[in-house]
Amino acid sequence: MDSRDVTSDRFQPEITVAAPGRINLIGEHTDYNMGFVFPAAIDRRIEFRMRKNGSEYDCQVYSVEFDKLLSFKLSEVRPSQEEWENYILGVVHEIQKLGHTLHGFDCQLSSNLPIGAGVSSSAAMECGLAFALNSLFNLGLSKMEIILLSQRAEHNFVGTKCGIMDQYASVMGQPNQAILLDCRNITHEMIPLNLEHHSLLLLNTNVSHSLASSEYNLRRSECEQGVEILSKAGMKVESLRDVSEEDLVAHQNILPPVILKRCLYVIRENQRVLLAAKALKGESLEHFGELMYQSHEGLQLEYEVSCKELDFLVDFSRKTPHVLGARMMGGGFGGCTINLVHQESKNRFVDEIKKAYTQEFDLELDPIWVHPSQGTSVIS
């Protein structure tokens, strides 16, 4: 197969799959602690244009955005030095580990998802490819199997020990719905997202501090240390989901101060997620917005994964009457804030905060309006 074909505008696919990014309304760093999260798929996505190429093992994946071509053989799948390639290779590897047979394929992928903004372009990449290969080769994988193998791909090939939320939201999302997900039982409830006269706005800081990946894994380790200490002290605990704030306070003398702060944040954030879902059910957007601000304070002061750019944006939003709530979203140390903004004031707010951000940091701020949308699906 001529590699120029898969890189051309004339590439003809057999199937096209769209995989969305996701927002998380509230509930950050709770998923790998077996807690609750509250994500939604969004109307920004990666499209996978796929076809069989008639070969036994030869595969080509062309990224339009990166203008890069990945060529590999199904018989020789191993991790790459290029991070984006590992999302592809990891999914193929996990499908093969399950005993499914793939054959040579060509894939052209394009995206309008911002990279590094905390909207989980990585999960969209994994789930979209897995969904497309499942459809193209009639593998018979369920949605849950696609979610889990995509998560394993990120663990084993990319090296990020992510929880289940990102992949789950990308696959299971529905229009105008948020997903209240229990990460321990892997069950969910769809919550109608009636925002009345408000819209969801992401503000991309356009910074990605080098701490992000290493600190993510460190936070996970710190939470595990807390569970281990409490377990050795006689508590029946498998994850922080099993620990109440009262339990934590009762054992605070045996927990190192940093570990205590990390655990305290997770326990409080789990409660905020449940309160947020209740607020939306009761159509109390004001209470929901205040919980968003509380979430950011916890991420900033207890979990310590924020940064000065994110804090500046949340502080600015809090001083603005037509913004009901704001917080950092994603792993931290850069990326986006998510804001609940009144529609009548949204253009003025964007102009004001962009100007203030540029004056403060000499950086451009990218506004991204998002709407809860359909999960990963075949579109043609």
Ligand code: GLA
Given for the second form:
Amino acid sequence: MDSRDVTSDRFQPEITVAAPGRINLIGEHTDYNMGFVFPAAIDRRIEFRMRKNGSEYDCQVYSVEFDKLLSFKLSEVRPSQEEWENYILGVVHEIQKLGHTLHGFDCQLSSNLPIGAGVSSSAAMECGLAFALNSLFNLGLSKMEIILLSQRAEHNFVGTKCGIMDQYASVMGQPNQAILLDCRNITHEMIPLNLEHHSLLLLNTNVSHSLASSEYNLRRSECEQGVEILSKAGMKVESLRDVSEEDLVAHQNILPPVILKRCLYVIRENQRVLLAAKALKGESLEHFGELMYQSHEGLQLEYEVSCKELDFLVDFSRKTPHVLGARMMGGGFGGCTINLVHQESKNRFVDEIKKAYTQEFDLELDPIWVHPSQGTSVIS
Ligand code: GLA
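Moving on from the form predicted alone, please list the structure of the form predicted in complex with the ligand.
Following is the full complex, with the preceding chain placed first.
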């Protein structure tokens, strides 16, 4: 019965769902501060091939790339020691918590999304599975419910207190559009991505420093401390979104220096996102690129989530006239930079930067050209 064997290449699904990773043009670490972000879904994705298996509780999820099989019972869903399993178990748990009944299913996963590269393979896992279970069992979940339950899965089972950007982009993405998302109201504006003669290039450092998750949660709490100090001082603030640079500077004496730096970064990054959207609409790619460089500088020096490999790549891009902008992307401490590169010199640029990176760090650098693409959807 090969066609029902989840580890077989002849496995026959009832439905196939594709969930993309995301890029973020600008607006890093602003989502959980109720600010603005500017992501897009990309043409790299995880495919979920799913079928009901007729049992009440038994589920199997098989990853083709890693040749790993997760078997579990719907009646006993709890966190696992294996990180990748928690994306699956967390989503199932959150769906059950909403009061929906699932039945046994088999799922085969395949992916061309790099892992640990800051392109949100985790959000793609969560959203794709939630979307597929929603379709397979007619749960009637809205896209917004899928986004929010996927985010809760990451908080509760994986342990990263992420914002909403990655899940939102993975579900809501549209071809050739970037999503200007206001994370306070959770509303968005789609902005056509007209890059003229430029392309978006990710450069994967192939490093993923282990600090990522703990430092991420620490940054989040530093921002919350900032808000708490300001509101104790009498300001009406619920998040850093309510604070202007002038307000912050006026209160600098009561803020510990590290907290001040973090808050300053967030407030400035929010302004950069809005300016970047304006620049794109006004077709000023040069200005857009300059804002990317400024964003990197803030992440490096004020928010302190970059690392030497990312800084090296951004410095190199800055010296190349055909690269309009570059910055680290995602949570930080490794992963990719995102670069806006003129098509004319794209091959030369990749050759040069790969060579320089390997010389400096004795590591491979992987270039990934990306295009804004369709969000999570049933493909067959
Ligand atoms: C990770 C999180 C997002 C966001 C980014 C930084 O990707 O999942 O919510 O905070 O980091 O911008």
